[in-house]
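Just the one chain here, laid out as C-alpha cells, in the form predicted alone.
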Amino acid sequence: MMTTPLSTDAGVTVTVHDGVARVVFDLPGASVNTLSVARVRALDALFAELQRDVSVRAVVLLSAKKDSFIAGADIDDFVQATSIAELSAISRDGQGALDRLADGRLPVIAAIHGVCLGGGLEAVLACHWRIGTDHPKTTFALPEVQLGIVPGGGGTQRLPRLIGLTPALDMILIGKTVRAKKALQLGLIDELVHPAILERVAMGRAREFAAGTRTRSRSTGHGDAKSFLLEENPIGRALVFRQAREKTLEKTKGHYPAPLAALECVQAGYADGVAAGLAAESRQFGILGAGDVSQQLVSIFFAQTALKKDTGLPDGERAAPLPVRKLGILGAGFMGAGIASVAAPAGTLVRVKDTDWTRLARGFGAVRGVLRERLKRKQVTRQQFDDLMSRVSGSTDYAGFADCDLVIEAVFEDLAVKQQVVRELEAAAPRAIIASNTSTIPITHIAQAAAHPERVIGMHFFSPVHKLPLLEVIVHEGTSAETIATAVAYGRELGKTVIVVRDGAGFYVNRILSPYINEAGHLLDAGARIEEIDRALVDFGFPVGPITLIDEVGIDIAGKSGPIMAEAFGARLQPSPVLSRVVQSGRTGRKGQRGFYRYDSAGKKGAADDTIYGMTAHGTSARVSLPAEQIVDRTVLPMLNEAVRCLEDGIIRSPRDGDIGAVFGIGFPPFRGGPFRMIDALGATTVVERLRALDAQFPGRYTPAPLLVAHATERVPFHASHTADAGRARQGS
C-alpha cells in the first residue's frame, strides 16, 4: 500500500492498493469541500500523475466530510476575479481539467454521499461511474443561476447528454435539486446504495474496471420515450428550446440574464458541437460573473453566510444558547400552525394551546397539510411523516407547558391580550423564554407585564412560515444575552435566515413596508388603476405588487398596523384615505374573497374590483394613466429612505441586515441586492435629489433621512465592497 498526501492546502489524501487509487477530499478547517482555482489545479496535477503511474488502473473519489461530497466552487475566487477575461479563464481552466479527467485512461468512480453541487456535480459528470447513497442528504444540483452565472465546468454540455435535454434544462435553468432516487431514475448516477456500504461497493466497482469486467457509464438519459424521441431530432429540440425560453422569460421577466445565457450554451453545444458549447459557456461565465446582477446575488450569498455564524450579540459579548427541546405555541391559527410545521422537522417537541378543540383541530390540519406536501415530494418517508406528526400535541389549557424551553405566542394582535398571556406563561412555564410573534407591537410594551422581562423577546416569523425564510429577532433594552443567543440559534435550527433588530414600532421589515404600501394607496387616491400600480412594481422586480400584497396579507391585518405606524412616526407614515376606507368597509382580502381584487370561491384572484375607486379621494371610476417610472419612484424611494432611517435609529445593526431583511422578508428584488445596495448602485446623491423633488410635491412624506444626506454629501457608499463582504462572511462577523 502507498499513501501520498497531495498537499495540506488541497486537502486530498491518496492511497493506492491493488491498482486502485483511493482519493479522499477533506478540506482542512472547513465543514464542506469546495473547489477553488488552486485546488482544481492541484487535483488536475494529481490525476495527471495517477494517469502516468502504470501501477494504477482505477480511481475512487470520496469525501471525508459529513453529509457533504463537494458543495461547489469557492465563491471567493469569483469575487477576486473582477474582469470578464479572468472569469472566462477560470471557466476554461476548469473545463480543461475535467476534460482530461473524462478522457484519461483511468476509470474514475465517484462515491457520493451528501450534497453534490455546482462544480462538485460537474466533476462527478466527468467521472465514469457514479454511486450515490440512499440518504436524504444526498442531493444533486447546478445552482449557479442563483448566483447570476452559468455552470462553468462543462455542466451545460455533459448533463444534457447524460440525462436528456428536458430534465437537464430543469437543473441548469432553475437550479432544481434532484434527490438520490430521482438521480438514479434519470441516469445521473449508476447505483444507489446504503451509506454504510458506499466505499466498499465503490472499491469493488473500481476493481471490476481494473480487471476489464465492467465498462464505463454511457447513459443518455432515462426519461420517457416521448421526451427521448422529441429531443433526438432537430425539430423536436427546437421546440424544447423555444418552450424553455418562453417559460424562463415568464419567470424571470428579463431581470435575470443567467438562465437565458445557460440556454444559449446548451443550444450552442447541440447546434455546433461540444467545443462550441464549452466556448459559449466560458464566455458567458465571464460576462455574467462581471455583471451587476451576479455581483448583487453574490453579495446576498455572502451576507447569508455571515449571518449563519452570527450569534446576534453585540461585538465582544458572549453567551451560550440554551437548548430548545420542547416548544410551546399559543394560538393554532395560520401563524401558530406554520411555526409548528417547521419546528417538528427540526426535532422539537411541540405543544400547542388554543381556546377550543375546533381551533386546535384546524391548526393540526394545517400542520398536517404542510408535512403531507413534504411526503408528496418524497422529502420524507411515510414513517417519518408519522413521526413528525407525533411530535405535535395540543391542549385548551396550559397542561404540558411546564417543561417548555421556549414559548412563542401567536395570539390576537392586541397589547392587553399579549400582556395577559405573558403573565399566564410565567406561571405555567416558569423556566421558558417567552417570545412574541407580533408584527407591530413593541416588545418593550409586552415585556412590561413580565416579572422577568430579560426572558421576553420578539420572534417575528413571516407568512407562510414554511416558505418564507426570514426571522426577525426583536430585542428590547432588558433582553438578556442568553435569551438573544437562544432565539437566534433556534431560529437557525428551524432553517431561517435570522436578523436581530432593536425594538420599535414595526421593527424593520414592516416599518420599511409601511411607506411602500401607503404610497400605493396615495396613488390610488390620485386616480391610478389598481392593476397599473401592481404591474409597475412586478416589472420592477417584486414577486407581487403592493395592492395584491395587501389582499394576500389581509386588509384587516394591514389596517391594524397603519395607525400604529402613524402614531409612532407621524404624517410621514400616515395611511392613505382609501386604505382606511377599505378597512372600514369590512373587506379582508383574498381570505374573505373580497378585497381590492375579486376572488372566486377557491380564492383564485380575478380582475380588480372597480367599486374600490368610489372609495378613493379621486372619487370616480375614471382613472388617470401614470408612467411606470413615476409609480416606482413614489413607492420604492420612500422604502429606501425608511431603511436608512432604521439604520440611523439603530433598529438594524448594519446595511447587510437591512438588505437581507428586505430581500427575504418582503421579496425586495434580489437582483437589486436590497435597499442599501440599490442606493449604492444609483448613488446616494441621485436618491436624495429624487426624494427632494417628490417632497416638494408631497411635503413631509419624502424628506431624505439625515444619514442618507450625509452619505450623498460625502459620496460614501453604504457597502464598502463585495471583497469586504467575503472576508466578513469567512470570519462570521
Ligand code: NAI
Given for the second form:
Amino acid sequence: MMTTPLSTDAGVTVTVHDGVARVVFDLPGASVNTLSVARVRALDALFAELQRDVSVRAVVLLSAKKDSFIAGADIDDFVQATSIAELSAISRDGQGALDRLADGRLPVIAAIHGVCLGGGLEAVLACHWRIGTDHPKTTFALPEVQLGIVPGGGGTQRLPRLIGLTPALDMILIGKTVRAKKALQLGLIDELVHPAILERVAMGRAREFAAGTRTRSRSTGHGDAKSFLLEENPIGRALVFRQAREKTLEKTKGHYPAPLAALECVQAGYADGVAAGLAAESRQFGILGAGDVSQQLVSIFFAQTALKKDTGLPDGERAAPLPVRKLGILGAGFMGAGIASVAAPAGTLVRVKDTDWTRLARGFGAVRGVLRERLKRKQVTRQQFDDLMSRVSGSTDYAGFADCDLVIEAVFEDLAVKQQVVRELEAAAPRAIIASNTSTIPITHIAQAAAHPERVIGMHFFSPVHKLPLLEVIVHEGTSAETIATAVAYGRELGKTVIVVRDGAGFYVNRILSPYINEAGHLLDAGARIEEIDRALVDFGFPVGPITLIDEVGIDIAGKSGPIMAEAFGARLQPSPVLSRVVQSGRTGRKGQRGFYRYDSAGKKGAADDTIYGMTAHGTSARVSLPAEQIVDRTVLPMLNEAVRCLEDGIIRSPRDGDIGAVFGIGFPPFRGGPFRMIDALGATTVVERLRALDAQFPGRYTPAPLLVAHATERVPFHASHTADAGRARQGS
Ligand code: NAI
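In place of the form predicted alone, output the structure of the form predicted together with the ligand.
Then the entire complex follows, led off by the chain already shown.
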C-alpha cells in the first residue's frame, strides 16, 4: 500500500509504502536543512502521528539536499531567545522530542549523506539504525562549543554511551569532526555504503525491522552502555574525566566556559543518571547561550557568514568574478610555496617561477610537505595526493604563464623588484590579473609600473598560508570592479575568509599590529621582563605574546615594517629603541635560532635571552615588575585605537571587517569578539578615558582617534547588537 505524499510544516515529505514511512527532509528555499524550534515541534507531531498509525512499522529518515543531511539547529532561534529560561526551554523541548523518537514503538533508520552536525547529529543519535555514505562530504560533529554553548539535544548523554567516553569527549569538548569511515569504526554509524545505494539499503533495513528479522542492536543512549574497557568502571572514568578537565583548562585558559560545562553534563549523566545529565545539559545551554562569550562567538559566526556572501565591491557596484583555472606564482619561497599548497587542492592548475632550480625544488618540497600532511590525516587518498602534486609545475622563465588567469607575486619585498616583475608579467601573461602578496609596500606604488593598473591588486596572505584563515584583498584607486570581484571570489575558493581593505601603509592587519608590537618594545625599554609581557597577553587571550610573535614572524621581517609605519604615521607608530637595536643586532628570531628567546637546534623555544636587556633603554639594571593589567592596557588599547583610525580613514569598510581581520589575522581573542566588539563591551567612554590617561604619560602615542571620541560623546556602540550582521547575512549583501 502506498499513501499520497504528505508535506508538512517541518519541511519534510512523508510517503508510506509497505509499512515503511519514508521521511524526506528538504527545507524549502534553503541550501541546507536546519532544525528550528517550530520544525522540531512539527517533526515531533509528525512522529507522534506515525507512532499511532498501525500501518506503519518502520521509518527511514533521508535528506534531499545535496551533500548535506542536517546542518544543525537554526541559529536564528538561538539568537532571538535571549534569556536563560527561554534558551533552556528550547533545549528541553528538543530533548523531549528526541526522547520520544528514541523510546517510540517505531524503529527509525537514519540514511545519512553529507554533513550531519549539532542538532542534526543529536537527532541521528536518537534513531535506531544509522547508515552513512562513504563520501568525503559525509561528516559528523557537535560544533556547539565553537559557538560557546553545549549540545542541547541530549548529545552529551547519548554520544558517550554509544561510542565510548574518550572519543565522545573529543567530539563534545573540541567539536572534532569525524568522517564516515571513522564513524563506522567508532560505532557512531552501523553501516557504511556507497551514496548510490544509500536509500535502497536503508529501505531494506527498514523492511527487516518491520518484519522483525532485525532488532535494534545498538544503544540509543538510555544507559545500556557497551563495555569500554577503562571507562566501564567508575575509577577508570574518574581518570578520563580528570585528564579531560586538565586538558580543557590548559587549552581554554579559563576563557571559554562551554567545554568545561559540557564535561560536567557528561559527568552528571554518569554520576546521577541520564535524567540528571539532560537536566544539566539544558541548564548549561541556557546559561552559556545567554552569556557574553557565546554572544561574541556567535557574532563572529554571523560576520563570517556575511563575508562569505560579500562580493567585496563598493555599494552599488557590480561585476562578475572571472574564473581562475590557472594560477601563476612568482617566487617559490616561503609564501609562494604556501599559496601553491592551498591553490592545488582548490582545483587550480599552478605554475610557479623562481630565479633558479634550487629554489624551485625547495619550494616544491614545501608544497609536498603541506600536501603530505593531508595524506597523513587521511583527508586525501594516495591517488588524490599524486593528482594534487601533478597540478603544480614550475620553471625559471615565464614558460606556461601565457594562459594564467591570475598571477600572485611573492618575490622579495622590494619595490623595484616588484615593479620589474609587473612589467614582465604584462607581457608574459597578457590577460592575467596581477596580485601582489606584499606585506608593506603600497599597491599603488606597484601598480605605477603597470600599463593596466586596473588589473593590479593586493592579495595579502598570512603565514603559514595553509593554516591561517585570513586573506586581505587590497584595492588601490584604479583597481577595477572585475579585478576586485575575482580576487575576493578566488580567495574564498582557497578557503579563506576575505576582507577587502583600501591601500595604505600596513593595510589593516599589520597597521593595528604595529602599535601593539611597538608598545611591547617600549615596555621592555621601561624595564619589563620579556616573559612577563608575553604572559600578560597570553592570559588576555592571544595565542602567543607580542615578543614571541616577533620571533615567529622573523625579527628581520618585523623590522622592515617598523620604519615604513613610522614614515607614514609619524611619532605615533615609531618603533621602540630596543626593537630597532635588536633588528640591527642581526638576530632573526626562531628561524635563526636567536631572538628575544633562546632556541635549540630543532627550533624549540627556551627561556628569554637575558642579553637582550642590555639593548633596552633601561639597561641591564634590575627589571621592574609591572601589573598584567598595565601591560594589557599599554599594548591592546593602542591596537583598538588604531583599528578605529583604520575605520575613520576608510581602510576597512566596517567594524565587522575590522573584528574579523583581527581575530583571523592575528588571533585577537575570539571570545572578545574583535577590537570593535571589545570597545563596545568596555564602552567607548572608558576606552577614551584610559587612552587619555596614557597619552598624558606618553604624549602622542595614545591620542584617542576622533571617531572613537565621537562614539564616546554620543554614547553609540560600533555594532548595533551581536546579531547586527545576521541581517546582512540574510540579505546577502
Ligand atoms: P622568500 O625570500 O622566502 O621568497 C621569495 C622568493 O622569490 C625567493 O625564492 C626568490 O628567489 C624569488 N624571487 C625573487 N625575485 C624573483 C623573480 N624576479 N622572479 C621569480 N622569483 C623571484 O620570501 P617570502 O617570505 O616568501 O616573501 C615573499 C613576499 O611575501 C614578500 O613580498 C613578503 O613581504 C610577503 N609576505 C611575507 C610573509 C611572511 O611571513 N614571510 C607574510 C605575508 C607576506
